[in-house]
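Listed next as structure tokens is one chain, alone, in the form predicted alone.
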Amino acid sequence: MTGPALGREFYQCPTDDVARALLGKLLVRHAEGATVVMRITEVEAYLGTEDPACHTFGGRRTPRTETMWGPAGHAYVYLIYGLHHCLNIVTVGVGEPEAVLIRGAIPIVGIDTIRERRGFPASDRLLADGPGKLCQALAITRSDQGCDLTAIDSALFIVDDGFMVDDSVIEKSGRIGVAYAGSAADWPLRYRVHSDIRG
């Protein structure tokens, strides 16, 4: 099922065609002596330096951000509110810094593992409805910053199965909990699935 990981070349094209394209992709980790695969049900992109909800709006270059300004296809993880983790996913190129935030995506593989780490016995699509949700499902923290996700050896990588998510069950809007960002947190680059792609 988890098969080659998806190359380089995939993550370097438009971070919204990226963020699209990711959606019904499987999401393969292996932590913790488990391997859990997980369907990709929810984006949102983030187009860099001219984004005002980006982190790197306007050119800003930190110790944090730093792996946005490097090769497409390596992973980008932070905390809010100095809780819970994010995904990401780098697109496009050197110098470019944007990516597609990873918010859902259901179970395929491991669902005793996910129950087991999100501590509570919900459904299949509530487990990981969330960017927080999904990290904690996966034991992605701070120290996958910068894993290379088409390395043939990662903990981490992005699978395609060949299962096409069609348009009509895709809804696109503004992006979630980026209000300071004014009205680029209307800009349509967040993607839901909003049925059932367990596939």
The other form holds:
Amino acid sequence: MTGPALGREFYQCPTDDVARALLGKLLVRHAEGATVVMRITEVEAYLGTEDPACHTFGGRRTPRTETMWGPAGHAYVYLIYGLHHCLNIVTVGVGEPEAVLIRGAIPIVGIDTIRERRGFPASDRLLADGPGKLCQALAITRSDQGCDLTAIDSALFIVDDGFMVDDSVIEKSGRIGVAYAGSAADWPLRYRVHSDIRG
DNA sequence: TCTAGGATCGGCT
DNA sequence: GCCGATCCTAGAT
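Okay, that was the form predicted alone. Show me the form predicted in complex with the DNA next.
Whole complex next, starting from this chain.
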């Protein structure tokens, strides 16, 4: 599972491309004295001011979304339904408030830690098969808002270990839970790996 | 200051 | 498949 941590340039690309490229990458998290590594299996792209499903649609700029307006490669974390955290990674560049939502991943290292955080024994696949579950598994909260994934010694970063995800195992579909965004909910910006890529 | 509603999850039917 | 939990955020007043 060794490999170079992804640098800023990886994230400074069109959001749709970054989303696709993140599939199969390793999410590495140091927190609470433990290290957890997970392989990304599901993501969604959010295309900024032109995307009705995106928090920055129409140029909205608030304290919450401020991170999205900043440089690529930072974590945009928010609370949804008063209960769950969602982890996004800012893409493109300053003034282009786009991001990729990490929706799901498979545990690679630290499964015991993840089970402890999730509070019940479940199959590995069910430990982080949703954005809220993923953040719980990784112990991500709003205190991680703005975290720079490309910084040396960052508590959260992404590694490319050379694992390749073939297009044939990727399911592309509309986005989840954004019906309020009208037809934009159907834009094919969700990517999900539908085979076992534990690697 | 007030209020409506949300990029979800898990339990129950 | 349906529904309640739960509280922050953003926009309105």
